[in-house]
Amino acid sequence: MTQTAAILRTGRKFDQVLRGAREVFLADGFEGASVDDIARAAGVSKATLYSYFPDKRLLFTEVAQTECKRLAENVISMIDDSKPAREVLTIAATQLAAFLVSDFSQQVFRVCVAERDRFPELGMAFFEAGPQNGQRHMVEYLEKAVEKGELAIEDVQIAAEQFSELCKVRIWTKAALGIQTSFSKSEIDEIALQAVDMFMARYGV
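Taking the sequence provided, give its structure as one chain in the form predicted on its own.
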């Protein structure tokens, strides 16, 4: 799948296909999304769509990976290593909490769980592009903060994972179970603030 996706990432209409697929997957879910609807939303022919992605699962995987990478790049662009650790972590926590309960993230999560047995590579692809990739960037930042004497952490890997989990408190389970499907900015900000407060209470200097 990796080799195929690498080859298919060429062509001027590739981004159109991804945008159209994202729109349809969000509206109709994985099972409900038809190739005809995706091609129509992307403004391409079915032949063009199949030339990039012969399998709808490959397309969904690519959309999920692209969205996760976009989030990571967005957070990285907002982070200034020269700022105090609390400020940097608050930005990261706010962005992560919002993403975790976003329609897209929840849609991908539900598909990963539903297709776990038939399509295990989707879960792995999402994990690598999402949680694992985010934690890798967090580890890199935490190592710098430790070197600067802002944080005292013996195991930065587990600290990075703890940080991610703190950003899920109260909101993620409600979103995953469909108890609450939208969250206000104030709710997200509160979760982020509490996450950073607890993290700093444990690791702050």
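Can I get the form predicted in complex with another copy of the chain as well, since the one above is the form predicted on its own?
No partners, no molecules, just the chain.
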């Protein structure tokens, strides 16, 4: 699983190839990206590319795994206990909403959905690294807040899921369908505010 197959991870041009592949795959998906395009984007000959990666699929999964790891790291550290719940949630909602409609997040999601049948394990990897990972942190925070008596939640798991879902309102679907691709700070803030208002109405003390 960790070492999918015989991939030379050494060599001067390895990272260069990977960067080119990342760029083209995220832009065009798996089928849409031609190996020639990738080689060109990487500034490397096709033969060199094939000396590092035995085939296109393996190159793709390598890129996808790397991206999922980056995603996981990005999600962490959105939460800071000490402050009052409403404030913490507002900050988290704002950052989450902004992240959810970011180019990066959208491209990864798009490739996962588009390539779902060709790479069934990809959706799972993305889900664990992204949504599930973020929700785990959220659950931890909510539990502490409940202990402190700041919130009253029966089912913290579903509360966490509802919270992240509320951060998608109005903006996420539009981004996913390509209807609107950039969002102003005030649009984001408005959604975050509405999300927190609803969350606190339900779970506030």
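Whichever C-alpha set is largest while still superposing within 1.5 Å between the two forms counts as the rigid core. Keep in mind the model is a prediction, meaning the values are calculated, not measured. Numbering follows the first chain given and starts at 1.
- When the rigid core is held fixed, the Cα atom of L151 travels less than 2 angstroms between the two forms.
- The Cα shift for E190 between the two forms, taken after rigid core superposition, is smaller than 2 angstroms.
- On the core-superposed pair, the CA position of R40 changes by 8.5 Å between the two forms.
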